[in-house]
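Here's a solo chain for you in structure tokens, the form predicted alone.
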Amino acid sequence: MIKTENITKDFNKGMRDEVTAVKDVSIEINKGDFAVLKGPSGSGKTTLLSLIGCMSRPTSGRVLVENRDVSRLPERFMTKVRRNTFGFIFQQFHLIKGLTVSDNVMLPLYPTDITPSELRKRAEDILNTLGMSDRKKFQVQKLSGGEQQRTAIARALINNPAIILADEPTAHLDTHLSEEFLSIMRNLQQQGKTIVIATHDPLVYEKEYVNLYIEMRDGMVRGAGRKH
């Protein structure tokens, strides 16, 4: 499903402040995995997640998604892979204030070939699944933290992605909301989605259903394994 081959990511290459965020990383994530990239802040987790999700390109090495090398694709094709394959959940929700819940959820598919009525129905179906149908016309700044999180999850699902990438999704949530988030992710995995979460939260990586862990430090993989 996802494979990286000796990928390295340098920032400010050749300059005095050059930084190597990811160094010579090779990993493999299978379809249906619930995978965790674990490690302290600054270990390279977020950078690796962005490379996997086609949000940035490696300085060297290859990223393969569904057996296709995406690391050297022209930007317009890379954008298409990103839109068709991945759903992104960020540490900050990045919801747009002044827009309704429904409008925020539909935003990743603009512009699109899908008709407005079909797009709205898709958003309503997802919100209904997440228990948010009664909030669809609310402006997002009027929601509670948990409701904002579920709106962000709905937005990540609007393109029916095969892979969901989440960057420190529980960092600003209390234990109850973190458990709620993880329950939703578990349900999505059971529906056949591949889940990849970057986190240093033991509440996440100690879950029994996390079947793959990749431990990072100083931009390198320091350990990896499958629980089952």
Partner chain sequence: MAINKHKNILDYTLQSLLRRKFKNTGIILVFTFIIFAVSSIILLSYSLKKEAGMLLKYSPEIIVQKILAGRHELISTKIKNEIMGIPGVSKVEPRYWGYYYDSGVRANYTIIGIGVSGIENNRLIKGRMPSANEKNAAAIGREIADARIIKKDIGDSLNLQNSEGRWMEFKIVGIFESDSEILTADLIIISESAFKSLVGMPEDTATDLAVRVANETEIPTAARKIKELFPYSRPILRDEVIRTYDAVFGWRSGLILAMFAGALAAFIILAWDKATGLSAEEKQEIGILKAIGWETSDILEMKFWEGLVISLTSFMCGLILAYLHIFLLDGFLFAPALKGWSVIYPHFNLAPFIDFYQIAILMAITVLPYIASTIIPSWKASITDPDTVMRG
The other form holds:
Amino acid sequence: MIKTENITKDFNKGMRDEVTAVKDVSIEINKGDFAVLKGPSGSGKTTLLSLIGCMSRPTSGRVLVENRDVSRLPERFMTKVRRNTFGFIFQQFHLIKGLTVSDNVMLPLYPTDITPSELRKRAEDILNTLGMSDRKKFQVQKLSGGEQQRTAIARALINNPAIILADEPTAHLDTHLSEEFLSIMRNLQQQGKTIVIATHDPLVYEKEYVNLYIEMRDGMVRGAGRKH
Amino acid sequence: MAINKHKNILDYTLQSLLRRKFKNTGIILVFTFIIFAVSSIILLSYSLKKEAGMLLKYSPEIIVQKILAGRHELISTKIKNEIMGIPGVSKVEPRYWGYYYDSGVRANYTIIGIGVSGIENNRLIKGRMPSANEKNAAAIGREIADARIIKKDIGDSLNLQNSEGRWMEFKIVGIFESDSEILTADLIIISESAFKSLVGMPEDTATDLAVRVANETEIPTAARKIKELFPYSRPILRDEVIRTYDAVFGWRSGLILAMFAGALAAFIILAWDKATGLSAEEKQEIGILKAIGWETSDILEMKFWEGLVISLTSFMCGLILAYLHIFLLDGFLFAPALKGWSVIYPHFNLAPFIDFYQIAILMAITVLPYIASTIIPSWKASITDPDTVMRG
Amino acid sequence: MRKSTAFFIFITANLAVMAALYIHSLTAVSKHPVFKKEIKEIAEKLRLTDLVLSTDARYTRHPSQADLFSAFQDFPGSIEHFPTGSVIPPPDFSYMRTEIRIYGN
Ligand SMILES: Nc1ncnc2c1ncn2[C@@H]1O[C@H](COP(=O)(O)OP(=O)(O)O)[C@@H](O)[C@H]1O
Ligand SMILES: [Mg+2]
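Next block: the form predicted together with the partner chain, after the form predicted alone:
Full assembly next; the chain just shown is listed first.
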């Protein structure tokens, strides 16, 4: 499903503050995996996630999504791959303030030729399954943290992605809400989606259904292991 | 054709503009006002220019003034015959006119002495014109009639002080109707002989001479000839009269420039504010949109719509308001600039001539730059990789 | 209703108002006194040369007749005490050919 071959990502190359955030990383994530990128803060998890998700390009190495090298694709195609394959859940949620829950959820599909009624129906269905239908007319900044995250999940699901990427999703949640988030992810995995979560929260990586661990430190993969 | 896609992006743009209701309505109001002000000037000046052109094409082909030591001087009527001898000249008529200061209402009137006016049954005149040798009859402009607390009407009398300080009484026999105000608002018409005795004008002199030339092409030659025969004279051609008005209401005149300057400055500030970059919030938003699957071109399209919605809305509203202002509300906001300190002035009832060329230019220099100043700063934000939103 | 539809309706409404104003302008112009023969008669018979736009100075009441009188009042650099004077430009006197010629030996 996703494969990286010796990818490296440098920031500020050639300057005094040059950093190598990800170094020579080769990993493979299969369809249906519940993968965890594990490691302390600054170890390169976010950077790796953005490389996998076609949000940025590696300085060297290749990223293959469904056996297709995406790391050298022109911007337009990269965006297409990103929109059709991935759903992102950001650490800070990154909802757009001032818009309602359903508007935020519909956002990724505005620049497609979908009709508004169809789009609204899709958003409503997803919000229903997440138990958010009574909040759909709320402005996002008026929601609680857990509700904001569920909005972010709904937004990540609107394009029916094969892979869901989440960056430190439980960092701002209490245990109860974290559990809730994980059970949503587990559900999605059981529906056949691939889940990749970057985290250093034991609550996440100790879950029995996590089947792929990738441990990072200083931008490098320290160890990777599969269960089952 | 992906019509829905474009409408979706426009939907989002509008939604997004509504989120910053205060800011955006503020921008639209300022923008509308700028367009309103500039279009008002354009409509007003073009209409006056056209009216001047239409009305003044009936004025005498040549006016001959006498200049003495650099000042306008009374001209001798004895040179009439000599001018008549110039080829092409069909008629030479002395004009008697001047100004009269009315300390009662602190206004200046234009006072004209006429011989046989030849104006009869003119529907724009209530009553009649004084006849050639009538000593104490006057026709007056509507604004003079209305200038005093007690409005004057036909049959009332008008007292003017002559050059020796004695009062002369005139009976009002005619009043110009308001439809002719642009020419007649401040006129007092009396007979030639009454004028002469009122102002104490010496015999055989006139204020200036009106020369009629039947053939258009002979006018400049005739004028040159007059200048040769009478080097002290200043012939004013009808073309120059019309050109004077073209200049008064042209782009480069002080009137237009003065009014433009303010509006232009405001517009530049508006566009500058746009063009000098996005707020952190706007940048963040663009990053989020990119991260969740918007292409660079989608973002730029959204920004295009944003610029278009604001500028087109403002342009249309401003233009409509300007039309209402100038042609239906008599330009009440701008008329004071023309009136200056005048006490007497016409109530404009302008003919709504529209110059589409100038309107199109105005659109090109406001709507397009505004759209550009909306798109360009977001260009940079929209081409950077979206991974920056992953942090912070 | 979709916001985009509302916007297009708004623009169309504006265009309709503008079209209506254009029709108004056509009819108002055709009926305007400036086209009446009566006003032409007044202009012609009274031998008028100027519009009454302002009555606060000679050269703004009769810009086309403005001349060299009144102590430099029409000189482009003169200090102006009438507001309209700053707004109505002085006429072009260049055709008068009264320039000073200085001949050397
Ligand atoms: N855009 C950037 N510019 C410079 N340095 C960066 C940038 N993004 C990340 N880094 C650096 O790369 C390293 C890895 O960061 P990150 O991937 O965010 O780690 P993690 O998500 O594991 O905390 C850090 O040292 C960080 O400072
Ligand atoms: Mg991180």
